[in-house]
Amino acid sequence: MFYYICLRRRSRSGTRGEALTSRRAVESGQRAVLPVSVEVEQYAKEVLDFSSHYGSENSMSYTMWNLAGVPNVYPSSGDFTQTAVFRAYGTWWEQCASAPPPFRRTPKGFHSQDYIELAFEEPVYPTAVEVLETYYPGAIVQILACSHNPFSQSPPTDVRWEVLWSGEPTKVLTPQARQFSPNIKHISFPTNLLRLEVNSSLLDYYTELDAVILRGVKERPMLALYKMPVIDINDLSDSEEELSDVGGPFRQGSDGKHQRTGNGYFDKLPYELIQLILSHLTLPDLCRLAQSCKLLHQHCCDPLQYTQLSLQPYWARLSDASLGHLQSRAPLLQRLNLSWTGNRGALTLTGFSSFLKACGPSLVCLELSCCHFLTEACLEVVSQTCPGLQELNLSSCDRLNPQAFTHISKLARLRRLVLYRTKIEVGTVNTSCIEHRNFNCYLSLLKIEDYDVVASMLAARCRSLCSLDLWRCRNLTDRGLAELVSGCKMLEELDLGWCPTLQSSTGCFQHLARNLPRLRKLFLTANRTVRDSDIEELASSCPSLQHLDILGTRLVSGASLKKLLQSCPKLVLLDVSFCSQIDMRVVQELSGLFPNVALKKSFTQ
């Protein structure tokens, strides 16, 4: 034992090698040191999944999959389109009218918003993780390794995720490129599987990641001895045997004598006050508490303390067997945010579909953003349990068939519905989301081939639409652009961005303005036509107008925006970035004489 103490302390003194193979030497009984470890370096492989991207499902430009292999522009800084962009940044999303109102009970410790996962060649243990940033650094908040390796043919069981490392959001003081290589800590498994998570709600801009490397050795290095255990959201046994009470004040027996209640002070506390208390608990905080004594278990099994349940936070734990525990809980449940929860098998239409039937009759918000586990079975189960449901989030479901869509035309009372990256057709459309004339919806980018016919529906059944995003919707024309905003003039919320068929020349633009006085978001991203006279038309006929980007375009001087601004004192965003006639000198001088609005110009180095 002494020899291995030494040998410990000599190690962590010692090179790196020497610390990954003193235990080997120590298992082996050697008394000279072992050869040192090779390590092994390696770009990703493959992106598996990712929540959000800029870019389009049919080209490279701003998408995820730029971060698959070798660098493309570090050590360059600027906007690239090589590299990977998230579809949001900032706090402008979440003031938009279409932004749901946060879940209760969020832990203050989850930043995440965005998530990519990425595959290496070969498992290792890793010793170092590197992320080439190059634009607008200090979004990631999060980096994890899975047991699981991707590459095997058998299917995972088992799964298991460990935090490398996990950091707050910050603003970093310049946008320049960054090899961002955080201290992780050690793991038990070998993995070829890692996981970044962002927050860039403190950028100034988009953040740009180049590429990520992963190293690590084939031996397992020498780990600490003892690890204290976890208590984690499936750890929640109500047995009674392990529920007790402690001493406290009296009560009154039927006797007449008086008896030890053993709940302390908690006897003089009103029961709201109590509940109250108990309301600022996370989930598994509360869990745990229910263990604790009779008292505090019948207080945090109120079904008033679950009727809204953000389970997004516990994606890696989450299972069929803790939706069990929930269940008996959540007959009041109003509010479910499942979203990234589920994948590689985590989740089973037996134990989603159980949950739902006992908790789903008084939901009226169901958040399903990437849940893989979705198949035609669960949107069946979600339309005959939640008939209330008004808020429907199926955010890069891309693995739903197009027929599963069919079931939302049960959900009467749907009032947003947010559809991005998935597989829906326009067919589908036709009887499912567009089916109820009073529908009044959120609905975001929708996979399908003709959107004139999409905006035709719209225009005709949806009268009091307030937001549509429309992002990267390619064969959208004129025509079904006049037809919607002629339809739908309740609209405050509308994103054309990279919608490359819409031509100016056409006045569809000052024909959208002149429609929609209610406008307060509107983007006309990478659209080259856009001139001034679409600019002027939006100032005197969009007083109420709070972001717009026209970024990309060539014909809009700054004499256009000056006036812009003059005539919507509410705006608060404007992208201007590779507007050849905005250049810097004009930026400048527009942002001195309107201080209170974020003029956005991207630059490429």
Given for the second form:
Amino acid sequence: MFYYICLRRRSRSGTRGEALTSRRAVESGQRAVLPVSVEVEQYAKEVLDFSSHYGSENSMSYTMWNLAGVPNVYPSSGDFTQTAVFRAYGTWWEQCASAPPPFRRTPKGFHSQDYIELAFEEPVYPTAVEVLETYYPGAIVQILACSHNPFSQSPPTDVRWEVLWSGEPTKVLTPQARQFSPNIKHISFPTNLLRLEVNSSLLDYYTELDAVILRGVKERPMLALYKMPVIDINDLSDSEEELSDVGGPFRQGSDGKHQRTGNGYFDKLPYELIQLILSHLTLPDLCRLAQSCKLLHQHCCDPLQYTQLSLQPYWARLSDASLGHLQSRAPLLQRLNLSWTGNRGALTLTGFSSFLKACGPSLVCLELSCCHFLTEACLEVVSQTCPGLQELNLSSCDRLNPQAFTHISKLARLRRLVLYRTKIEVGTVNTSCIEHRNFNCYLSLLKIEDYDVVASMLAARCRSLCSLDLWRCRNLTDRGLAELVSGCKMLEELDLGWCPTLQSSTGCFQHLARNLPRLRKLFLTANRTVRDSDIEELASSCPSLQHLDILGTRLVSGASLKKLLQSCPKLVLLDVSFCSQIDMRVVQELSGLFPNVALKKSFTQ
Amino acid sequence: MLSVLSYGRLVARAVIGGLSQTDSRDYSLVTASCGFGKDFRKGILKKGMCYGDDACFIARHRSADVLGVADGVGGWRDYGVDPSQFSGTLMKTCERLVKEGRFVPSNPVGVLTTSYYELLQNKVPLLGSSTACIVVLDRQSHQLHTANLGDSGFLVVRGGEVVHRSDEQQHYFNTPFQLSIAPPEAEGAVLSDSPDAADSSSFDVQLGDIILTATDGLFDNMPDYMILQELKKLKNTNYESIQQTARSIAEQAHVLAYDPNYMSPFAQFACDNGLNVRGGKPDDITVLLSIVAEYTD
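Switch from the form predicted on its own to the form predicted in complex with its partner chain and give that structure.
Entire complex below, previous chain first.
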């Protein structure tokens, strides 16, 4: 495979070159030779890490591994298998009742929902990054570069991430392909590890990416000497010191003498009001404010300010030391978000466990999505220190070995469990599911061979189950589904996308509709057997239906969809992509009759 | 002081070592393709490596050269399904698998299995069926690994003789083994063989070996001796001569297919089974002609 697509020799521009050469000539006293910089263009060599994707783990269809290498689709537009597609789009998933509320204090500049890390062959000083987007572009919100070379044998030390470009999520008017090439910042170290962060919330359908091109120069560009680095006030480059400077110069304050309380109006405001004002600050601001005066230091260190803590926006700089300095503020912590943090050695078991020991007793929600530093020992610490834990998210922790999940069974109060793309095994799931109320379970797993067993166990033990995600659970059959719907009658959200072994001819979908009157979300993506009778049964039995995805079936007609739309007034999302009987004429007719419904019809041009 | 025996042993070892120098060069396949769709006479041409309902691919990877042919089953046309979609997508998927290195050279059946699985991962509801034949040359080990499902196949010709060939897989007359994706209402009524049912083989090749991979449109119309006659005209290993020979084989088969009096292998087989027929068999013809040569980047 060739990752260099061209080597361009580019001589420096005349005026600057002349200035340099004349200087050199003066210095060396010799005839000067114009130096030449070589620009190197590379496609991604390997996809190292990502938060989610649409396809199956061992597949090359709609999976993140398609982002490496040369483009397969560009400049064509369309919904093709050879592109990289993330798991979700729009706000449909946030609208679900089972979605967790957003964390407070999320900084305004942080919009990222998903990420992907790419390694290139040669480290260069980047001059341009181009992303070839082939469907519904506009999702990229941040591009970062890392100082660590992922191909080096030595373990990562002093890993630095620089933001090359940051922007708002956009919505491009047409779903056509485009080459996205933002103006990137020049950085002071060579890099061959890029990270793209995306936010698809404004898009009408899944965004699809085909390739990423990194342009750069091998030698450090002379421009750096002439151009002042842009100092970004919002840059978090010194947040580490802020998070660590808890003590500061105020320790000397309490010396018994009469202290001047010169805090102005702050002395007149009630304690609770100052607390309320501070609750609107972002975490770095809160830490900076703690250094300003004694009164505000006391306020900013008050554990009541730290009932919710999201460290995800600061994933690039979070370390054991940071956690250590926040420990003293954590005893009332209820919701903790450590998603995306700690990779490449930034967090270790020591830092993690000491922090959890400080905040564990009160902890109710723990988000650990894409935390690759987690080991079995870490999960053991979680189970020991967080007895009251109700929500646990281990999405994409695909390096945890199956034994690690046995500790989950000790968490007796679990209501929400996300195991998307993890290696949990059947036996562990069985023991970890005890009777819960409102147990929401995301079970898109890698290693489970027999989902019928899981389904029947859920039916037996989790009778109040509200939301279940069985996306791509390949071996689920109508027997398991029948048991599930008979046992879990409170189900409101059920994702059965890409479960090919479910056959409508067994009546399983009609049985489902009749048994789940509270159903609000049903995904039957790529189940080619869904037919008119199933839609009609949904129309008569599930009046609360809001989201329905029946992508790829040939057996559903416009007439039954009309009945469904008439009977389900709350329906807002209906995906009929690749349904051969539902052509553009039918889509337009239905859109006209039911303007509140987002009818999705994807295409391959 | 060496004894006579040990000295003799040393000499023997040196001589034998010199004689059995194994060839450490990497091999490659220089391949040309040619074909005619059944509707060629009506002027209907398909894009790319598709000839009528047949499809083929040629792919290179660092470790191996891979070829494949697939014969789309025409009967789907009666049900409103374009038979070339399945065979074409199957071959394109195999090509992509090879280019991305998601295969093991010694396991060509794995290429078929993975490719078939990938077809099911497509959002687009594909329907149809086809035969498939995959030929992999492992550059370093000089072995030809093959997988064949159905009545397409390959020949390996050395010194003017067929030294290795594939076997046809038929359920019954004119019904070869086939990979298929059926519409849900027809499942059970449609023949669908698993990719694991493919025949596989491994064979040591030498420089200069000729490998002919083709769909049944060729083998049903041209007996071995005619094919070998054409192959004798192949003088050197450059691409142009291979292309010319492939073309002449395909053209000849195409002409014979429409000859009503010619006793084609297909007609012969039918007669052997009690059906009194004569003439060629109009069908899509796909020919991939390769020569084993030294690997040059």
